[in-house]
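In structure tokens, one chain follows: the form predicted on its own.
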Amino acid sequence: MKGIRHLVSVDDLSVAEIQELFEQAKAFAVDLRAHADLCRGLISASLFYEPSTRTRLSFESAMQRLGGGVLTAAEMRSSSAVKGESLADTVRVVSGSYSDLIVLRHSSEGAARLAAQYSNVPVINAGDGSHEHPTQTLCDLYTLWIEKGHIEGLDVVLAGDLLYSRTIHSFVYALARFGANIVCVPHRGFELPPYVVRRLREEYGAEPVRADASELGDLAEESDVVYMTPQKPHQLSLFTDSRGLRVGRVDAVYMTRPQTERHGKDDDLSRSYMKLGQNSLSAGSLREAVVMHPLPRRDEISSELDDDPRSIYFKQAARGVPIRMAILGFLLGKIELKSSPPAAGARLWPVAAGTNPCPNPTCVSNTEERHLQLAFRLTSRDPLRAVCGYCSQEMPIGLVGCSTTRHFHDRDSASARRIRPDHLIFFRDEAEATALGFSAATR
């Protein structure tokens, strides 16, 4: 019997599997009402700890169009969570006899990964804090594929709040995997997080290079534009001059709203937020670009663009139903994909001692202390680097300890690199190490 497949990250699907899902969604879209027997008798549970309109309704529409039933808990903050019930306990209950699949949205990064650890049924991440939103990414990729016929080699502009948008974070990884070129046009101060850029560089060879934005018009007049391609990272210097890499033609502009619900007290939105209008799209490189947006929008896309044939954001929202039908059918075992799943990712190792090394205050490891085994993933041994097993943010490491010798070492020392991953312990400083009974290694 096959094991349970979850969709916590877009990386949980191989590129070939995603392409098969596109074909299945395209078949569903021909007649959305013709598939009411596929999931008859099965139930999906919507657990939404944050507000949602399109994601929740499109999932519920998709499940009902497949003939299944839906349990909706759209206001989880007024449920037993208010009484102190942990996410792990809620998932244990709902994945018992209540439902055959869970769709989860949560404010804490890594919440979906925690839920998957305790669920007896597939878990779909419908957005976890500012971390990832894989089904929105699949919808976005599917839309590009339908509109352009392919994804590899496309030049896609990502504009707006790139720092906090989980949609952007999932989308940028997927674009790199599919071989698309990424043009980052952030609102000043809201650039891609360092951990996202680092992963793009290390896993996909997408080295950020300054771009010449003169042909992007007023869309980029106040931004530091960055170009990234997973195809020719070591050759980019051949195509640049003092102004940066020329961006001559854009296939899509993906606009995002300011994610004010996640902004901290030090985030500055005093500058007027960028806005896309007819004047913006008159720029030479944007004349053939389709305009996308995950919605909801505020004022970042002018309503004058709604009737422009290049604006496809309402089509994009509608396509969320057939792609989610394909996802649900697959995870519920009613659609078989011929392609192989992705290779197993880097192993997670438990944090054996000390305080939580994750620096992210909104990570689920810091917001859900019960029923949670702290974990990390090694991304490099030389230099030694590790990221949180839930939210993927890099852990600040002062000293490194060995659980067998009870000695601590400098993080960049040769002796630290020889410690087995399952024996590694991270300390902020010497005071923490000695308080836990570790002593300095003899030199």
Given for the second form:
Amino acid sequence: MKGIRHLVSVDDLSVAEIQELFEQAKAFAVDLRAHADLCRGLISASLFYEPSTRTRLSFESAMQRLGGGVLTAAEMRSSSAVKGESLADTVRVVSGSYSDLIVLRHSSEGAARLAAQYSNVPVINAGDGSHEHPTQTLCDLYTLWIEKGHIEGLDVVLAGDLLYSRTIHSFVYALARFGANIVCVPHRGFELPPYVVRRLREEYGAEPVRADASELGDLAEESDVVYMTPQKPHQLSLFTDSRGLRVGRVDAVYMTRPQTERHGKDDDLSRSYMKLGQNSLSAGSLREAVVMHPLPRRDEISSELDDDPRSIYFKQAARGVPIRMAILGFLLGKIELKSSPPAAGARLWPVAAGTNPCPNPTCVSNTEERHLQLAFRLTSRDPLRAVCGYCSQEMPIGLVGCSTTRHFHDRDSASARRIRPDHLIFFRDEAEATALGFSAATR
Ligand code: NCD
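Let's see the other form, the form predicted together with N-carbamoyl-L-aspartate (NCD), since the form predicted on its own is already up.
Below is the whole assembly, all chains and molecules, this chain first.
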């Protein structure tokens, strides 16, 4: 519906809007109990298809502190989902007379995007598979802003499972937009996914370079460290030192747990997974670094660090309430922001016909296909490239067809580039194209 703002991706808010939300959260934090009239009479619905402690409880606490009410479906196994109801239908029902806003957590990437398409009320993405978790990012950025006074120019180390952590994916986009430098210290084999790196590079000018991490000491011992800066791409392109870009003083270390529920590699990984303890934080470059974690933690942060003044993960979790009060107040129309929203992002085009070109089996376009109008985003015309409109992963395009001429073309041909986006059809190969009744274009 027109006019509704959703928070599906962290990109749904402009940098200036986020800064205003921080100011608002800071004002709320002075006395969390002093705003019990702001959302009186309004109801938020928590639809949680995956476990949660902090995210759900901090949203519900925030809503109640604003005087609103909360409906909770925290155990969706006890809902009609077990009877086979689609997410689209559930959202249509809950966004009618039941509630004024939906907070959704789901195991499929793109679930919140789908929900937003069917909802009559704002939808907040509280985590969609391994894709994004924008409100955790706002909490993380807010924490950095409070602790450091600014975000631009900070050097933030991201450690652990960068491949599957949705908190990391939303966080890197936001750090890049705020002009912070990102130092990736992944557990081996859990580097940032290629689609995230591509987006960082193409949309935010953050060029990844190998880093000389010798000053990070034990922290980076077993990792191939990558440094990305959206700030100085021109300097990076001149950079020729074969040891890599030196990582000096670090402002924050953001640790993540292995997302074993997404990749199932539990036992071996738990034994070998990186661990932060006093030793790993003893390097001089980390003296001023705050230690963050979205929680829950397992063993990746030793409890010996809990009393270290640099450890701020529990403060970070506490800040989830004021920042979510600001988000709720804004999306429910009770807080006005002066800043402009982000410029409209690249358009989503419907997939015209054929099979689903999204290669990601856990994307909502594959798990909830019954009611879904498949959609894609064109990221480049030459060469022709497109990503799934739900999970953002690149679509493997072998051939492209035109839905009006029923011809197929080489993906890199000039004729393919001339096809209107709303007529484009993607095929993996010729067999698929001919099975769907398309024939080769005459050259
Ligand atoms: C995170 C999540 O659910 O992605 N938790 C949270 O919301 N604070 C991180 C995690 O589960 O590892």
